[in-house]
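Next comes just one chain, in C-alpha cells: the form predicted alone.
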Amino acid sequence: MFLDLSDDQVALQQGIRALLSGRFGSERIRAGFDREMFDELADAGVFSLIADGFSWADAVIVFEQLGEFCVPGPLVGSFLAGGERITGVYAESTRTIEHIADLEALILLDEEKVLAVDLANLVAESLDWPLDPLTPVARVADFGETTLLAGIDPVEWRQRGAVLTAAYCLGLSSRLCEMSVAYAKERLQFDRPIGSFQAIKHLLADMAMRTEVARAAVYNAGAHLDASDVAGLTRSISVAKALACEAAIRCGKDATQVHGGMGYTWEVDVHLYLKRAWVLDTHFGSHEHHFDHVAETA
C-alpha cells in the first residue's frame, strides 16, 4: 500500500495549514469553539470532504492539521454527520456530551444502532471543571425521545470516527514535538541551549520517533478506509488509534518536561494539547482498548 502523499494531497495539506495559521492562532483557539469557527471550517470544505469527492486519506490529512492547531469543537461528529449542523456524538465509552450549548444535533451511538436525540427533551448537567478547559462537558440524566437513523452502520461510524480522532491526535503529537524542539533551541542553561544536553536530546528523539510511527499507522488506516475490501481494516484502525493517542499523551508529558517550570503554566500551550489528548483518548476506544484488540488479532 502506497502511503506517500500525492501532489494533490500536499496541496491540500498546505492549503488547510495556511487557513488555520491565518485564522486560528493561539488567542482564538483559547477563546473556545463557537458558531463562527464552525462556519469558517464548513465554508472551507472541512466537513464536506467526502461529499466533495475527496478520500478518507485526504480527510486524515485535514484532521491532522486541525490537531496541530488544537482546534476545539465537535469536529469528528460534525464531519461524520455531513457537516451541515454542529453535531455531537454520545457513546458509552465517554458517558458525557461535549459542547452541549453549541450543538444543533446529537447522535447516540449504540452497539447495534445509531439514534438521533431530540435536544429539546435532553436533560443534562454541565460539569464545572472539565479536564480540557476548551471542551465543556455535560453528564446526561435523560435522553428523552430518540429516533432510529436507518441505513447508518454503527460499526462504520466507530471505525471512521476512530481514524479521524487518531489523525487529530497525530497532529497534537506533531505540534508538541515542534514546540519542544523550538523551545530547546532557545532556552539557555549554563549559557548553552538546553537542546544540547543529552537528557533533552533523548526526550526529543523519543517524541519524534513516536510521532513518525503514529503517522505511518494513521495514514495506513486512512488508506484502508478507502479500500475497505483490503484485509486488515479493523486491525489497522486499532493500530492507528492506539499509537496516535499514546503518542499524543506521551509527547504531551515529555513536552511539559522539556519546557520545565513553564510547561505547567497557563500561558504555555503545551497543557492544552496534553489535556486534549487525554480527552480524545476516551473517544471511540482508548489506546489500551485498541492495543488489546491488536493483541487479540495477532
Contents of the next structure:
Amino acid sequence: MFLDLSDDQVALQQGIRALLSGRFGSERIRAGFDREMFDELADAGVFSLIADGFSWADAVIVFEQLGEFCVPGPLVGSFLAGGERITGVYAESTRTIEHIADLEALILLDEEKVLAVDLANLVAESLDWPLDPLTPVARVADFGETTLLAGIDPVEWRQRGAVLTAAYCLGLSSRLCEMSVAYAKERLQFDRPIGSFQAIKHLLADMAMRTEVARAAVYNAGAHLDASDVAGLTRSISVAKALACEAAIRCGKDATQVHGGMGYTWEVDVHLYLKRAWVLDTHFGSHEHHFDHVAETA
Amino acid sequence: MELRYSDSDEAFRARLSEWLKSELPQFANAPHRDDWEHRRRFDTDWQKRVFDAGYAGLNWPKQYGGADASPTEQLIFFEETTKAKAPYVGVNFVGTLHAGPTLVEEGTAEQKAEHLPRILSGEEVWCQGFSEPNAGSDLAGLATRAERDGDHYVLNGQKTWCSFGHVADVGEFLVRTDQNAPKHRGISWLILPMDLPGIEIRPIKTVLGSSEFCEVFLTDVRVPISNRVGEENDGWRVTNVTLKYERGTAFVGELIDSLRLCADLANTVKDPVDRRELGRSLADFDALWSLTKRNVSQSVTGQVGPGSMMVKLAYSEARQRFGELCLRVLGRDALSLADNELIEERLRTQALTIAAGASQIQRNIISERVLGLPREPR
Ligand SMILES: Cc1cc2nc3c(=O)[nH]c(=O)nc-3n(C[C@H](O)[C@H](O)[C@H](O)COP(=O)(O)OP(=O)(O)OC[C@H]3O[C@@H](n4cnc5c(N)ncnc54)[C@H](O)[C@@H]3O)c2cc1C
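Rather than the form predicted alone that you just supplied, could I have the structure of the form predicted in complex with its partner chain?
Below is the whole assembly, all chains and molecules, this chain first.
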C-alpha cells in the first residue's frame, strides 16, 4: 500500500508542469482552445499516456496539472477516445455540446451503448454568452442518425471520464488556493496584509483542507482504475468526483471573496476557474449525483 | 501509487483477524461508561492481551516492548481491531497514543525502560495535565509553577480537563520552570506519578452525565528532577511532539468506526435529502481514510506533506455533520440515550472540535504553518 507519488510520478508531474507553465499562461488560455493547442498537448503525449504504457494514476497526475492551468478544451473526451481526434463525449441525454466548432468526433454514452454522431450533418445552434467564456456551447435539437461503436464499454468510459474530470477539478482547487494565499499576503488593508485577519485565514485554511481531502480521494480513485481486482472501484470514483467538484466550486467562491472587488472582475483569473468548475460538475455526474451513488453502496 | 498491501502485510492482517476472532468473545460486555473502576480494568485487561499476543506498540522499538514493525502494520492493526469491534483504547489513550510516542522520541534510556513496556502491557495508565483554567488554547500561558529544591521540583498550581485523571497512575504534565522567560521558553514536560502527596483529583461531570475528565490540584508536590523529559525550559518543543501524535494518528480507530456507524444507519435513512447527506458523510470518511493512508505512505518515505495537519480538523467537522444526520433521521427516537450508540456519539463528538486544540486553533495553525500567512499574537 502506497498512496503517494512515486519518484517517476513526481518527475512526470514536474515535466508536465514545466511544459504548461512555459506555454499555457493566462494569456494563452484566455485565447481559447484551438487545433494548435490540441496538437501541442498531443505532441507532449498528454492524450496517449495509456498507449505509451503509463497508468491511470499517471493520467490523474497529468489532468490535475491541466486543471491547475485551467487549460480549456474537450480534453477528457479526446483522451477517452484515444487522442487522435478532438472528441466530445457526453451522456446521451444532453442537448448542449461544448466546443462544437472544433470537434472532429462526437460520441454519446447511454446506459449500454456508445454511439458516434454524424458531425458533418449535425445541425447545432451556437449559444451566445457561454457561462464559461472559454467553453463555447451549442444546442442540438436532434443528433440524427448515430452509429454504434462496438467494443467500447460505456460504463468504463464513464468511470474513467469521472476520475479524469475529478483530477482536473482538483487542479482547479489547488491553484485557486495558491492564488488566494498569494493575494492575501500582498493586499494591504488597515495597514496590514488581509491574510493576517482571522476571517480570511480561516477561509484559506478551509480551502486548503478541502483540497487536500479531495486530493487523497482523487489519487485513491486513480489507483483503483489501475487495480481492478481491489474492491470498491465505483464508490472510490464517486467519492473522488463528488468531493473534487464540490471543493473546486467552493474554493472558487471563497477565492472570489478573498479577492474582494478584484474577484468580481474579468481581469483576475478566479472567475475562469470557478466557471470551469461549474461546467465540469455537469460532466460524468454532478457532485449530488455521486453523493447519492455513494449512499447506495452503504 | 499502489492500493494492494504487500504479501507480508496481508499475512499480518490474516493472523491478526484470526486472533481477534478467538479473543473478542471474552470482551463482549463493556462496563457502563461511568463505572470507572471496571472501565480501567476492562481496558487494561484488553491492552494486556494485545501485548501478550505481540500486537502492542507495533511501530515502537522492540527493546521497549514494541515490534519495530512498519507504520503500515500499525495502520492495519487499527483498521482490523475497529472493524472487529474490539475494545477501544479507552484509558490507554494517552499512554499508547501520545505520551508513549513522546517518550520514544524524547525520553532518556531510563525513562523509556521504566515506562514504555508498562504502557504497552496495560500496567500503567496515563493522563494528560496540560490545560489549566486560564491556559486552554493559549496553552503556553500556563501558570503551574515548578521550583527546584535539591534534586526535586516542587509543584504548585491547578490543571483541568484532565481525561482519565481519576484512574491514571502517571501523567504528562507541563509546568513553568522559569517565571521570567518569554512564555514559550519557560516550560518543562514532566512525568508525574499521580499518587504523590499533594495531588488532589476532582472529577468533572460532562455533557454525557458521566465524568470523563477531572480537575487536578497540586500543592507542594515533590517530583524528582530526573522525571523531566527534554531539557529544562525546552518543554514547548517536547509539547509539540506530543501534539503531533495527539492530533495525527490518534484518530484512525475513530475514523474507521465512523464508516461502520454510517453503514449501521444506512437502512434507516429513506428520505432522499437524508440519503444524499449520508452519501456525503461516507464520502468524507472514505476520503479521510485515503488521506490517512497517504499520510502513512509519506511517513514511510519521510516526505511529510500538509495532510497530517488537516486530518484532525476535517475529521471533527465530518463527524459532527454525520451526528446531525443521526439526530434528524432518528427523530423522536433520538430523545433517549439508552441503547442508542448514535446519539451518545452525537453528544461525545461535540468535544471533537474543542479537545486537542479547538478547530479555530487548527485553522490558525494550517494557515500559518502550511500556507505561510501572518501569525496570530502569541
Ligand atoms: C473531552 C475533552 C477532553 C480533554 N482532555 C484533556 C486532557 O486530557 N488534558 C488536557 O490537558 N486538556 C484536555 N482537554 C482540554 C482541551 O485541550 C481544551 O479544552 C482546548 O485546548 C480549548 O481550551 P479551552 O477549553 O480553555 O477553551 P478556550 O481556549 O477558552 O477557547 C474558547 C473558544 O475560543 C476560541 N479561541 C481561543 N483562542 C483563539 C484564537 N487565538 N483564535 C481564534 N479563536 C480562539 C476557541 O477556538 C474556542 O472556540 C480536553 C477537552 C475536552 C473537551
